[in-house]
Amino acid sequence: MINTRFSALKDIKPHEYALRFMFGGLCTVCAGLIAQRYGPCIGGLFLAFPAIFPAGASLLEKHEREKKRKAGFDGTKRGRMAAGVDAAGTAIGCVGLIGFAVTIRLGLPRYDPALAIATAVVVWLVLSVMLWLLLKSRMFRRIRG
C-alpha cells in the first residue's frame, strides 16, 4: 500500500516546494507572533496547525488530475481522492502528534529536554504506524467484503 517514488520528485517544479515552504513559514511566523501576543500556551496551539498540508494536498490534487488528463480521462474525482487518501495520513500523524505533545509535556519538567523529546519522537512514530496499521487492515477487510 505505502511505496517510495523518488522519481516524482522530479514532477514536482520549484516554484511548488517555494509554495510550500512560503505557507509553512507563513504560519510559523503567524504562530510566533500569536504566541508573543497571547503567550506560548496559545501560541502552542496555532505552531500545531498543519503548516504544508493545505498546500501539499492542493498540488497533489493538481498533479494527480493532470497526469490522467495526459492519459485522455477527467482525472477530477482521482486528484481528489488523492488528496483525500493524503488527509488521512494527516489525520492519523495528527493523533501521532498529540502523543508526542502529551509526552514532550510530562517528561520535558523531570527528564533530560534529549530523553524527553527522543521518547515523544517514539510515541509518535509508534501511535502513527499503528493506527496506520489499523486503518489499513480495516480498509482492506471491509474491501475483501
Second form
Amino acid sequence: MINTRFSALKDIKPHEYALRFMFGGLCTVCAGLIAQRYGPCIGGLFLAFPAIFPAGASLLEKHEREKKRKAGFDGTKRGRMAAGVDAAGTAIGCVGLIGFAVTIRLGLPRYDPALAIATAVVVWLVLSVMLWLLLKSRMFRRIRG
Amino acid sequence: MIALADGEMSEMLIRFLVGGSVVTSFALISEVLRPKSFAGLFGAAPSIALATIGLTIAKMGVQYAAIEARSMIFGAIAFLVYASLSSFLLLRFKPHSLTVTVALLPVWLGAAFGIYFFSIGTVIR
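Next up, the form predicted in complex with the partner chain in place of the form predicted on its own?
In what comes next, the whole complex appears, and the chain from above leads the way.
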C-alpha cells in the first residue's frame, strides 16, 4: 500500500530544492526572531507554522500537471486534485504534530531533553501513520460497500 | 525593528541553515513516498521545531522551550484547521493550489492566536 519512488527526485529541478531550502530557512529564522521579540508564548505558535506547505502544494500541482501534459492531457484538474489529496494527508499529519508538541511540553521539564525530543518524534510518526491507516481502511470499506 | 548583535547574527545563520536543511529533508521524503495522501503526512512534520528546539534549550533552557511547546500545541491545532480547509477547497472547487494555500494563511494566523488568547485563563495557568 505504501511505497517509495526514488525516480521522483529526478523530476525536481535544482531551483525547486533551493526554493524549499530558502522557505524553510527563512521560516525558521522568522520563528526565532518572533520568539526573541514577543517571548516564548507567541514565538511557540510559529513552531507549527505551515512553513513549506504552500510551496509544496504548488510544486506538486505543477509536477502532476506536467506529467499529464507529457501524456497528451491537460492535467490542470489532476494537478489540483493531487494537491488536495496531499493537503488531506497534511491535515492527518497535524494530529501527529499536536502529539509531538504535547509530548515535548510534558517531557521536557521531567526527562532528559534528547529523550523527550526523540519520544516526541516517535509519537508524531506513530500517531500520524496510525491515523492515516485507520482513515484509509475506513475509506476502503466504504468503497467496497 | 529587531537589532541583532554579531552573536545573534551567527545564531540566525545557523537557524537558517539548519531550518532549510530539515525542511528540505522532510520535503524530499514526502516527494518519494506514495500514495500522495500518505506523503502529505510529512507536510506537517515538526521541521521548524526540530530545527530550533536544540538551540533554544542550549540558549534559554528547558523551561523556556517547554513554554514554546505549549504554544506550539495551539499552532498545530490551527495548522489542522488550515490544512483541512485547504484540502476541502482544493478537492471541491479545484482552484490554483498556491492561491488557496497562501490566501488561507490568515486562517492559520487567526486560529492560532484565537485559540491562544481563548486559552489564557482557562487552559494556561
